[in-house]
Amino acid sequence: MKKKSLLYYTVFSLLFFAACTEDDNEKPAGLYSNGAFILHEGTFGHSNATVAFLSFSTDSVKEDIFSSTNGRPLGDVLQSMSIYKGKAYLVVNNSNKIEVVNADDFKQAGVVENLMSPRFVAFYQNKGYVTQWGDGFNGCLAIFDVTTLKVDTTIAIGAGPEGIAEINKKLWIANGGGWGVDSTLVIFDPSTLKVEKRIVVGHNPQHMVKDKNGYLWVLCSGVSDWSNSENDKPSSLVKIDVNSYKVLATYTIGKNYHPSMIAINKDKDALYYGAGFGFNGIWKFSIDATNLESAPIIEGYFYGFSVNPTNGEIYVFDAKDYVSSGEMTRYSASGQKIKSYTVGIIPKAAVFPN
């Protein structure tokens, strides 16, 4: 994650935004199959990443599961988590490495390794394609194979690269800034090992999701001017046809307001934006709307959240002091609250096996 923010948020998301790939609708059995993992990043430094389940039968909560069933700790900083092909892959990000486990049951099954601060991975045809930072400002996209899990190319991509997914079998990846500003999204063609397009959106775009119509919605968080809140730069949603490559519409969310994450109600029809240092709220937007709300579905300062793609639900993460346990609240769809859960060491994202 950036090191400038690990006391305040993450620049995130999921997808959660666990990334889009060509086996969404695997349904692994077994142990973790009847739940959400929650995952917990940890201290910086402190190698104590951790990921959690939640059981929905028992609605209870088990705690560090890859370490109680591996005997060994999970790494620093756990950034994402994405299910391919009943495997589980962890990116975690300050141990430069994807630890692979068996979905169902969490047992260590490989790890991709020598990764330079990775962010995020998708797959295509039995490749998986991380996002790195690198240095910060020269990322990079890393391709591994799933059998051997070894890397065989390294290509750079652009400035800070955060979000991935395979749409129409090109993978798309949102070029974040990392440690400082870009603001393109990048269409990479699998075939060629090669960058087909550069598409100008908002400034530091993170995280994307497909609406019912097949348009594409970028979270663009803008830039953040830690000296002098002036020279801020605006956050925005951007539509995009994925066929055309044309940027179809932009709103702007504010120029001092910095969301960091982006999901999509299980209709498809609505995007949920929010969470990231000092921005208020969990907000709600309909893809036929022409302006966005004045007002958040649910209040408050979170460090990430999730969307339940089955039942709905909003899953809202408080780091806390971010040293110590942090809590976790579901929310109804239109942001009534349901019940909160203690959970681990500054907690940021659910993943949905199911």
Second form
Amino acid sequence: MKKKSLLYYTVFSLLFFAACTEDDNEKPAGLYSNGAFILHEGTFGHSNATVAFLSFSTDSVKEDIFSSTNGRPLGDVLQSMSIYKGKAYLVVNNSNKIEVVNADDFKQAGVVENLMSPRFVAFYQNKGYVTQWGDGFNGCLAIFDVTTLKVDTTIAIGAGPEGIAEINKKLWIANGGGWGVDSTLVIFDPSTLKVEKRIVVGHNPQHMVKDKNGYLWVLCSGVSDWSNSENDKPSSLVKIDVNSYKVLATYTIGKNYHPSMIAINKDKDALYYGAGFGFNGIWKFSIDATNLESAPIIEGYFYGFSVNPTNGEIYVFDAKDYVSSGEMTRYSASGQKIKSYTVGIIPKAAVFPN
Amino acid sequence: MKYFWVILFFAHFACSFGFAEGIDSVYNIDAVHVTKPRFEVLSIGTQVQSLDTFILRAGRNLALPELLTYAGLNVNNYGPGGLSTVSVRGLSASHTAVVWEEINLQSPMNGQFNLSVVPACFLDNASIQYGGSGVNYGSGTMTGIVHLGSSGFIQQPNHIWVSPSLGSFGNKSMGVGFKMGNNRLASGLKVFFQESDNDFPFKNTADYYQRTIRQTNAGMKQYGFMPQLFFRTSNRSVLKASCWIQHYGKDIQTMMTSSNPNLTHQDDDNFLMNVQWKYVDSAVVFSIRNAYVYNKILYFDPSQEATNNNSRSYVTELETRLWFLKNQWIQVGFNHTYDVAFSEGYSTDKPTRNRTALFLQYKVENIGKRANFMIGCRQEYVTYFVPIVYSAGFEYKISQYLRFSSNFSKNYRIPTLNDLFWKEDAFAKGNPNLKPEKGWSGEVSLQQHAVVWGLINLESSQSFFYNYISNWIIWQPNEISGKWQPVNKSKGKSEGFELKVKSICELTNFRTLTTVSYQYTHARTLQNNGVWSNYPPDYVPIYKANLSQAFVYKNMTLGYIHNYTGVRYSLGKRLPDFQVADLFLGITFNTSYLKTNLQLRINNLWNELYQVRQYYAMPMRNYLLTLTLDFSAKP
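Return one more block: the form predicted together with its partner chain, after the form predicted on its own shown previously.
What follows is the whole complex; the chain from before opens it.
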């Protein structure tokens, strides 16, 4: 009997741990577990980037949780935040570093230094992969160990690498152009540390999401020529098969319209895209649709937006005058306004720990 | 530190009761200024603070921002030797002008002037005029003016001076100058060179590891030349000519929050020429001034091409003052300024601008042997008529100890060339339809003067002021496009109180000089939502105080300067107050032909950890040793 119990215990344990993939990050279960982290870029050159926390239980915003917890500033221009195995990685673009904190209480836990204009980070097998603009034209990927927080390797990728995601044990990187132009997705193999393939998509790809059918959707923001709008290049949504690497469809959004962000809904059967200078509204697109919608579901000019993966609510961010408090508004998945909140300087995105 | 406020309290009340013996009847209410520059003649009712000679001499190898800090002014600088601007009585740096020999040095491109390019040894005098002066100096003089003078060499004996210094963090400098000639023809030359690594150690409180590290990318190098000429063209007329060539190169200091050293650098090159001819007799004073002001800024960033911005201004000003009664005169003036600028950021190849102004002043002096009164107006034409501005000032000697003064001034500031001509790109766009900013300033003051026991010369003043600006040009993002564009949208106001005390005590072999200043400023700006802000504009301290104390015994000098800067705000974030003190010790040896002075400065004496601009570290205690040799032609 004892041997049988031991067998069952072993099998059960193996099944339990097998169910945890690289995608199952440990979820913070402390002070900041039931809510959303609100990321604020801050004013360039003022080192006033902050993170706030919207508590779902109290429906109130707590400002600047990094500085209030750790007694020092976060840095200059918070670009993004990712959570991996209970740690939050805050990519501070103009301070060239990633601050690491415990996601449940935001106490500082380390720093990744000496980066070169870092943008976004993804994780795979205890390594962090950071897209970096470098000089703005020759971007690269920095790889660091999450235990030592030291950068092991830096690899040239393309112009302005931006969004990054781990898909099928590969890192997919969108080369957003930086200060120039690009139109490629890079598939990077972390086991060989080599670029496996480059896929040509639309102009200046920014970010990507995966739908319920496993297809990848890439938002390409297009190109603006400020001296002559006739020279603009159009923005688009591009659908890709992540197994064959083939571009399955391209939906042109507009020649003179340049959205900068994309998100997927709770059921992963519809996309949202929008935000960015001069782009009106948040638009919805069903993954089964053949044409783009003719009107946004939320009107307005926003600096950023995010979607709550649990309940599908859409959070939009208005930077106002870019030097004082911004505004965050929650909308339902169908675009009905729920509530507005005053937040910090230049709010950009929300990260949901649960 | 805690006794600082006690000393300040008693220093003020010691002289304000006027218990001293009176001053004799020949005392002129303007006698505190032995020589009368133009701005002092015209600044009736406003407060003018001259930097004491001992501060100028003690700080010979320093730069202007440090001297102005000693005078209690609010100077914003990005680290030691970094880019520096000044704002008087709150509001912004573009509302405080910097004037050299009556020529406004504010850039036509951005409306400001980098004070760090000015070596103190090029100045013979420096004064701060508080309050607006739109009638006398035109655009951009809305809350105050810093006056710089370098023609005092005429009054000096013929001499040659050399002044090398060596200091902490690779700081080395050399100043050389001479003056020769006579009362009819004299010439002078000043040369200055300085470089510093500024690699000072500091504890990085923004760092995860809280490491003590060396400051990176904060070095500077500058050199300058100032040839001057004085020629008495007749018994009643003089010609003065000055040329000022200055190069200032500064590595832009790495912020404390950055994990990589900054790699940017800026070069400021200035070429200034100023020729003035003045005729004086009992009935008329006629002046003509011509100036050429060239400024070039090269900004280097390894990730981008170097940006080149430069401007030239040609200034001609004529003034005629006519005495039509013994104590009354009227002055008529004309100013024409031609600006031309170049920047790769402009939509027009080389935008130009002609500005023409007429101004008129009327002054009555010594009314009943007690009062001075002055009114004036100015009309400027750009491509449109700027609204007329006017001013009125009044001074009244209540008693032999006490004087009252008051001033009201309407002021303006025309848009800069950057505001008007910035080309449209992804992030920004100029606005050629901007109107001038307009505003007014007012103040009332009491001044006291007394000589105590025949030994102590005491001066004291208390002022209340108010400034208001509307049509304030601010850059803000367009709601739809998100592009930053200047608009006449905001308003600003500042009000407050100033206290100044100065005492000089002279004994046979012993002399003391004490100055105390205190400012309270309540400044606010109107926000986009139509509500006044809850905090002052960025980096405007609510409270500011300064104490300077010098002792001179025979040939030795001991000086102590203590500055307190109160709470400030940056984009709504509260910044803590801080105090910094400097100490200097000097010894002088004099022979018939040679004066030798050796001075040791200890800066940041109490080793305070502080920041002037947030996250730009400042050095802890550091040292500067200066030797000055002054050879005179005659004993």
